[in-house]
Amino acid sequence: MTFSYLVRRILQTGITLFLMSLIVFGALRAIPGDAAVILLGEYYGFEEVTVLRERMGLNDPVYVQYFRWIGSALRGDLGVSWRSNESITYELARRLPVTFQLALLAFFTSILIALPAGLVSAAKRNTWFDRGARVIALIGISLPNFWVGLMLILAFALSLRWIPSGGFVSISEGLGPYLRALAAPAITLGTAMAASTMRITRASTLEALSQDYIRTARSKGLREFTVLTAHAFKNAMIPILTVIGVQFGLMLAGSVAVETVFSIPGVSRFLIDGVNNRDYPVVMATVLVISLGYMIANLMVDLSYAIIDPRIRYE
């Protein structure tokens, strides 16, 4: 890895975040409805709306509003919520660990299922296990997250009463209650990732198993397990790692339905509340943080390629 490549990627990330903020800022202003009217509620007068719009800066030109916001964001000030008048930085600092813990637990759950299933499916190609795994993976990709979450609540929370139906429990209150509270949300969030990772693991491993070096390894008398794990899987890791990195980034950004269904006070739910309330500072700050997390995840994946395959050079 060269220093120039790292600098170039950081600059690309900055430019992407800037363009993303422009698009989101413009889209928010294009949404029908007046933010001041929504904040005031059903009963309001013209004078109250005028005063509130002036206080919120909505009477200024759009470009003035944008550069005022981006200038504050570059100084580390994400502003305050129009709805609650609370610091957005404080709210994100409180909610981001919740979303990250949920995404991390879902990530490890899906990896523990998908990688072994994909390897076995490739090793036992066209057997009953392979066909069954592919069907399950297709179902996992097709099912929407909110439906999976609702079914888990009906089955394990309301019927069997094994888990709570929603909410978040800190790990400081005990590992058992913590895992019980996050088990269903993690499974719900990790379902699609497990299915996608299993499919790419199977396809990449099958491609690796068809190479000449695999025949050479088998001719040496190596056990099939060693051939599969130490040779085929190792050389199939690049596309698998790419999908895993993208999926983890999407978990941070795509946990909206899961956090809503399970009433988890995370970043995605904060974003939805901001959209519903036309709370522009909340939406802008949350989208910025989520996008930055997604880009960091992809950057870490790119930088790990050279560790997995020393032949890769960054230019």
Given for the second form:
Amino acid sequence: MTFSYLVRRILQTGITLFLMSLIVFGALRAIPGDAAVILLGEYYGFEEVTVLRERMGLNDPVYVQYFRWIGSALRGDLGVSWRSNESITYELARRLPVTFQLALLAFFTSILIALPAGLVSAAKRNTWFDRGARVIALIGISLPNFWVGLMLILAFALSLRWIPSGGFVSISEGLGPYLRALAAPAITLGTAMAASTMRITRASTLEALSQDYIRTARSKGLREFTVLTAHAFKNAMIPILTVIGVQFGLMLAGSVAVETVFSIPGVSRFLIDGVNNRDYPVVMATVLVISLGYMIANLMVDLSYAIIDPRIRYE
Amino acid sequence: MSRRTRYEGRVPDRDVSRIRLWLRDVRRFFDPLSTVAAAIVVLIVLAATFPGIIAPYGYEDMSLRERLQPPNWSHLLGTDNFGRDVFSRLIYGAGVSVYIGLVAVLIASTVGVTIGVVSGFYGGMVDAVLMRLVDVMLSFPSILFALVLITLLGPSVISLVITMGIIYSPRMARLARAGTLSAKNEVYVESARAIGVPNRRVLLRYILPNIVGPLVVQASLLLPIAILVEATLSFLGLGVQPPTPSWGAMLSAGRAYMEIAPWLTIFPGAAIAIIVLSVNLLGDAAQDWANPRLRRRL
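After the form predicted alone, can we look at the form predicted together with the partner chain?
After this comes the whole thing, all chains and molecules, with the earlier chain placed first.
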């Protein structure tokens, strides 16, 4: 991988993020009515509006407002919430690790389910195992994940009382309570992701299994397990990795409903609260930060191609 | 008279074999699984269209004496905290879910295909600007755009439909543009242009009919996503507002009573799962049908 490729790819990411910030800023500035009036609520005098408009910088041209916003965002200051008047940067710094841990646990859950299931499905193509796994995967894609979450709460929290019905426990309070609190949300989020990953694993392994080198590997007497894992799976990794990368990014956004169901104080919950309160600075900042996370996940997937498949060389 | 009459004397078997081919196609589409899925979809669409005939109660009929009843013979799926019949509300809710999904896909298709076809046909600056916009929208999770738009428009059915129409149009645009680009260079389009057919007519009568197949398949794959997103947003309180019975909103309202009345969360979620699964199965079948070379995705 050449250094120039890396630089170019990071620049591309930067440009896309810049365009995204323009769209988000533009959309939210197109609101009918006056942000200062919305903020003040029903009771306000003309003077208060004027003062607040001046203080919020709403009297400046729109492009000045944009550059001021993006300028402070780049310096790490994402503004204050209209609702609570608290620093958004502080709030996000508190919530990001929570969402990230949830996403990571969900990610491992899904890999643990999807890769073996997809591989076995491909190896035992058109058997009962294969058909069953495919039907389960399709059901997994079709289930609304917030409902799966609610059903897990119903079964394991309310009936069996094995897990708490929501909330977040820090790992500093012990691994047991931590995993008990995060198991159900991670499974909810992870199984949804496992379905797509399993489908692509199966398809891409099947594709690899039909190649000539597999026949060679078999004819030189390798065990079927070795053929499957060391030869077929390794070559099937690229599409699988692409889907996994996209899924990991989507999970940051997909956790909106899951964080609500399990009352987890993460970034997505913050975003939904912002949308509900029409708290524009919060929405702009969270959307930007989640987008950044998504872009970084994609970038890392792109770069890992070269490590996994030495045939890929970036120019 | 039509062309068919002219050929009739010469190739008598032609129509018969065409019907046979068509029948084979239909049979290929309706394997047992997709038949069941199609039957479920038809049932739900019927329920959605004529809820008054199937539902035993109105969706707002309250009976405080019958609050939070578990499923029984007079209330098949139980009642909610206002004593409203869950089964009837599910039937009325089917209309909300199905039609919001359909209208959203229709908007996404119309907007997306227009952008894609114009972009592909005219090229140049128009193409460059439109496709950069599409690229940016495709490079981020669409739920983010949905949330921004809903912040902007406020939660309601109208803003839900508009939002989903906008966020899913880029996918249609991409596909329509690709189709247009390849169709543009076909001989039949060139000859139409050569004999002076106006651009608009070339687009509508020559190009569009030839690229419509993949677009329909893509739209059918979008429908279950739209239904799921509607349910999710309504569940979060950002979509359909009460008392309109949307499955997502019913789930959200039932959450508070989960311990004493689990049927309020079980049935609406199961309804969403069943319709999305059925439409997904049909979408898969449509995809195979349109492109038999692709391996069955299920």
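Here, rigid core means the biggest group of C-alpha atoms that superpose within 1.5 Å across both forms. Residue numbers count along the first chain shown, from 1. Quick caveat: nothing in here was measured; it's all calculated off a predicted structure.
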CA of Gln65, rigid core aligned, shift of 2 Å or more between these two forms: yes
